[in-house]
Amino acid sequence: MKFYFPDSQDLISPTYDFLHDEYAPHRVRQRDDRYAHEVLETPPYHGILVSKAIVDGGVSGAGKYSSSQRARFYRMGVRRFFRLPDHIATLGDNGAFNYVGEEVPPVTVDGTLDFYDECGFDAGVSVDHVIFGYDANATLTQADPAWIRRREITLDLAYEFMKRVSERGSHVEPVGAAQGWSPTSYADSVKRLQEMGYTRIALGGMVPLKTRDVLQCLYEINEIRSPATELHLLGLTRVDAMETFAQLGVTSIDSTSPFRQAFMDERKNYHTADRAFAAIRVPQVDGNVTLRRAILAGDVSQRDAIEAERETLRALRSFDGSPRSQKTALDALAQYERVNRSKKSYLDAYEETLTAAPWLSCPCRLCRTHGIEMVIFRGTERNKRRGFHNLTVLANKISKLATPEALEQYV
């Protein structure tokens, strides 16, 4: 099983001062800032996804690229703007949720295989169309009209994507979009991509349904697909159901979950083997906007404010794993809660957080080197490295499922 992790310029400066959360005078986004890829001893995905949508804008607005940026991508092409090393691959796609809300794809073909061409990716997706539902019982023709067309677009699409990309002799490895609202409609899809000549075929569509939904749909797929055939879900990653995943044919995921855990979730930010911890948030004064709004209208004392976070921040950084220092995080901790007012507690689990200290007992060089910040909820440059140590433990994870010894049981 192979990981992609879908790019949206997710750095880190290496030359960040934590203490005192700055960035060095003379630092130049990406082109001084480091990937996942760079910062850790063994890279912790197989492969990047990066969508024309990001890179070039769509419909819903501009991408994350700056306009210096774009040029330098299309310029430098995927592999050295990213100093991949060579085994890293590289897969493109249209971002088709950037243009959900239209009724036919704003993109074309050509447009779409010039991207993959010019830029030098290994592979690409054809264009798609998100279906956004999903009924089991439905038939082929007895479905939500918008789905069936929404299905025929994407077939048509991709029937357009495999004969332009013979046409041109591109190099770029075609790999047909597949979409479908019920096992069977993703099942004929797969059917009628093979059948246009795809052996890589990329599941879409897919991330809000259920794990058991996702087997029904693979378990269809299955009794259909050919065994040359590779499949690719599109931003899912269920990793109890993924040694089922990979006996069903699947061979690629790609997904941000773990990444943005580390910041968007609620409690479950720092990833470890057997379950997840919660960050321990101590919010900047000038930085958190909550805050700030809270000190203007006189609610919160500014003074008061700086002087709690200071404490905390010191009061974890002397965390030595004994119970006093413990309770003294806690102590500091507590009291921040109360200066900022804030709405809710979390010192149970930051409690949890302190009595585990998973990131002491961490092999990634991230944990190593930054020790405690790597569990402190705070500004962009910590989430982003807890975002990267939990790719980390998601690629070990996918190691150990992919060996030859974990499918054997399904054999």
Given for the second form:
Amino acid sequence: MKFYFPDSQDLISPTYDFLHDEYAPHRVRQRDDRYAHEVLETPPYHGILVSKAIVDGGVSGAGKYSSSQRARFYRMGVRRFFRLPDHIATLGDNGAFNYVGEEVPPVTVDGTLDFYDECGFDAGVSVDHVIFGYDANATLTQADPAWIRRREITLDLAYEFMKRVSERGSHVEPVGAAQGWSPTSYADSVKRLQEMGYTRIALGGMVPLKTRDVLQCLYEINEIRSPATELHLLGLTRVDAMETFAQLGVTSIDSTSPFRQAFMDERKNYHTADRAFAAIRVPQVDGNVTLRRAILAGDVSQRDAIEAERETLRALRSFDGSPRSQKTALDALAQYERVNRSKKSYLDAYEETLTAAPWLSCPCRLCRTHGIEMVIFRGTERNKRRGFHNLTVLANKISKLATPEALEQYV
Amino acid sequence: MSNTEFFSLPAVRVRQGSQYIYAFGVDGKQIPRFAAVSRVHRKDQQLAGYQRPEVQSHIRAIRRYLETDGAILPNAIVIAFDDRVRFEPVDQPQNGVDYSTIGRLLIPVDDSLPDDEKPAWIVDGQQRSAAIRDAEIEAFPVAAVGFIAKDEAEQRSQFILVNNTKPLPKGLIHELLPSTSVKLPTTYARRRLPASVLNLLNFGAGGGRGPFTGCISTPTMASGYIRDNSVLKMIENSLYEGALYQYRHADDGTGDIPSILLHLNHFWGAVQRVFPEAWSLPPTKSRLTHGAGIQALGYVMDSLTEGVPAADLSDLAIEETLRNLRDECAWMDGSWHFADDQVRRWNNIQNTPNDVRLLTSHLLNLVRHASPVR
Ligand SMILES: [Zn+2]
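Form predicted on its own done; form predicted together with its partner chain now:
And the full complex, kicking off with our chain again.
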């Protein structure tokens, strides 16, 4: 199983000063910053997925790239822009979520292929249109007319995409996009894509589905799948089901979720092989909007808040695993929550995190370098490093999966 | 008033019209004991206080500077006192300088007083005083200037007056930057390298002349006709996103200046030779020396020379490439044909992001078709 990481310009600055919470004044975004594959001993992914909508911007606004970064992306190509080692693969797609509200995709097959060709992608997904909805009982013809229309559009565009790839003599490996709303409709999409000549097919729109439904679809697809066809699951990581996925022809997946959980999830922020821990929230008095407002209004004393913030960081940094240092840290955290007027207390979760102290035994380079800073929920530099660590954990899980060949003997 | 002690600080009283100001030195670590910092907030619909909250990033920058050896803060902190503060002269006015009197300033200090009952307010220097308070240093005496204000309204108007001084013109700052040595605020620190490059282009490095020598208009080079900001933007763009990045040292933000100059002079020398007249005229007569032209061609430079070291630039036949697109350029007269339905008079190109983008992609397109086969 190959894991792709979707690019969203997620980098860390190697010169960031954690003690003073400052960037080096001369730092240049992206160029001086580092991707996960540059800071960890082993890249935590086999490939990266880059959406045209993120680079170019789309209907719903600007992309993640500044105009000069975008120009440089086209000039240098995906490999040099991301400073990728040879063994990391590149996959392009349209970023169909960006235009999910449109009647028809506002992008052309040629425009998309231009993007893949000019930037030198290894592989590219045909233009698709996401179907938002799942109904296992709807048939191919008796379903929401919008779903039926979107699936037909996706298949038509895939046909045109394959045709243009061969007419242009493109070096990009074509990946057919399959959309559907049920096992039957997904299977039918895969069947038709195979007829068009696709041997690699990306299944879209499955992110909201329950694992059980995903498996249903994969079983149904498996009935018609030719042995040569490889499947990619767009936006999905279900580690528990991964071995079954592999048996059913899935050779690659992509997902940002382990990365984003580092700073988006309520509690599952720092992952380990068998569970996830809450990161310890020490918001910056300066950076926190609510707190800043409360200070401006005179409700919270800025001095008290700054003092509590410093005290908390000091206590965490001198944490040595002893019960005494743990108590000091938890007391400081409790005090900061009070000053902060936090609506919710995380103290019980923090106690678990400190008791297990999982960063101490993590062999990844980031945990070894930054220690307890890795579990402090504060500012993008710590949070993204924790996200990178989570990717490493996922990569290890994936690499430990049995290969499909090895599994076959049990089937 | 049981806890009151008095700071007795040597001071000079200076008469200004009918009022007095007091210049004195005081350990910055002691200031919070008698002076409060008010902040803008609403109290029962009434605006109370008159200052912004502390800006931590700013304070941190000053604080780290203070912790270095040889730090000085020459600017005085401005303090408004109420009438609990007294001045005692120890000396009679000297002949001829009757406006200055030497004496002692007596400031009551009571650590039990809440902030809003302290006898002094910091009118200017809030961030500096917070930085001294926070810095890991024993003491830091600073120069201060105080006055005795009637009420808060007077304090507030002083605050606005003191904080309303006009900042130095940007161009002058850019000229001063290369010869600074202290830790600078981020925006200036980032500009130091581009500004140094610009100065060397303009004033000639080691006596050598380049296409920009004497052409860039700055506060001290009044005869220049290319706006300093146009060139600065082009250099910055290329240093951070383009061809010049290869000469930049990511660890400390400095750069290999000789190579940067070589690179720029090579490309813009070719521009000057291909468009000699357009290069010699001011932006009103030529769009080449205009912000739009300089920036657009800067992108062309990045596109043609990215990743190529200065020593190998001559292999690229840049001059030949530029010569091939001479007929399509309308720097001084005629029109640009961006597309069939998009024709623009030469002087209808403005220095706006849109026009720069339009011109850039047009030129890049032409270059793509005009480049001699390498
Ligand atoms: Zn780790």
